[in-house]
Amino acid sequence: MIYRRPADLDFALADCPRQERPGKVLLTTPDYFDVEYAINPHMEDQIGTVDKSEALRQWQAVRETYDALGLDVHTADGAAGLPDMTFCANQTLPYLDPQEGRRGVVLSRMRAEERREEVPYFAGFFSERGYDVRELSDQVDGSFEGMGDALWHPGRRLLWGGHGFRTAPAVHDALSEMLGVPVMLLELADEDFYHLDTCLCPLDEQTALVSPGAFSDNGNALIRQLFDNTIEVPAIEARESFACNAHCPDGEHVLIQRGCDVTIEQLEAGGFTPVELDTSEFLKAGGSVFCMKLMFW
């Protein structure tokens, strides 16, 4: 159930069972957010440059936006010594079991040692709320960084899986078997786009934002095969302003870094409602709106 190119496909998107959009959103407070090390190219030369008061204001604006859109907003406290914990898309992959209606998460295995101690906090958060908390088997080699590299196709039980910098291909085989879903495997080809969520943003069942230069020819072809409409983001907006690290929680509103003018114009032309937010302090660490939240059921 792993697919790498259109020729591998033996089903149509409509064959995948429907899956409701998650309605809960988790945000982790940026009390300890900073750039203290460099584990991706965007962090280089940014150590010690974060304006923490401004970061808090930006984070609060993101939270208020989700509140205004009517989502069920939850918050978790950041922890001392874990400056990247506020990027809470990375520590788990939430899922909904269609057979039994059970809700759960698969725990990540962070590639960077600096981030590994974040995962137990999220395991505790979900365990305390009655979610199934699952780990990858010890027999599965390689790291896994949650929704940084595993994206649900809106409205369908299908995963998009990224690999190349943070998540191992073998992990996607394991996720496919564990969750009973097909995985569209995309190799990441540019270290600036170290996670899949930096270069692919599914908006609704038919539409996605994409940075084509981040993928191989097979990857781009696979994306175009399953999304009827692909909005190609200009390279500079994808690379410098993280335009593809946007988030569309409801199929209409797209939360996106302020100033991505070409992308915003294309979104409006496609019938979406862009909501511009300033995440400039978080861009210094290599993340924007999508990285700053976790959607779950």
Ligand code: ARG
Given for the second form:
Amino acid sequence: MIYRRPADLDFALADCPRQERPGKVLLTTPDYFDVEYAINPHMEDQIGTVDKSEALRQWQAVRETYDALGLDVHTADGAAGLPDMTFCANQTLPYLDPQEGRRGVVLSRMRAEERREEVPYFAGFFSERGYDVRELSDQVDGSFEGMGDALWHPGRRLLWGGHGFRTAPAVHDALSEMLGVPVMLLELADEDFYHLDTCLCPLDEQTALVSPGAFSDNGNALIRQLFDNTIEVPAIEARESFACNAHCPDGEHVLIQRGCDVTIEQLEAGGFTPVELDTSEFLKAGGSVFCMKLMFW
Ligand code: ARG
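Could you present the same protein in the form predicted together with the ligand, rather than the form predicted on its own shown above?
Let's see the whole complex now, leading with the same chain.
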């Protein structure tokens, strides 16, 4: 089932089965990371400007942070000719099947031709490790960019789905059916916020970071209906510093781009522990912490 506005809801969050947080995190080495083309507005003036050694240092600091927080960190190697592959939130959507406890991923269909060859590497990574690797049916039209546009509600079997730039609404119908979960569908209309993970960041079962300007009235109302606490991020921090592309792996720590001062203050006031990281080289490609990793079970 797909839900677009609060009036559509025929259940409460507490009715959704509980789902443990994923404990594994996948990172993909940035050896070939660069801005070589522009498929989102953030990339437009950045072609050829990436400092590779600085990018590697920033990526290593992200990896060390996850290690220090006790997550089970896995790494895959980036591939030559695929400069965006390090953004490994986008090629799959991991899931945990509650009936049989099976773990799997749904493969993406990247919208941009330049990124399509990334997907088979992740299909290989997961199939080698015994995961179910599933494709969307041929009957379903349109592109899908994994956890860029499909976010699990922390602790519950419920998905937040973005559409408008990279993922087609029909894909969310298909995911809802395949995984047996309700999908809260949010339309994106501002190109700077081309993926849902650039404007909505679920932190724990009750709390999310939101950039309200990225959503319609229905979308904002739906978010407020299911999260008791929404922390509104200033537009400039969301747009320029990717404050909503943060990540809370454990309900406590929030990994976030350095310098999002208003957001950081609000996180602290809400009882979270911000961990500031510098992802400035990756911001040039239109990504920060959230899309530099993939959480899986
Ligand atoms: N350059 C990449 C793209 O435009 C960045 C992806 C960042 N990922 C994200 N989930 N926001 O596809």
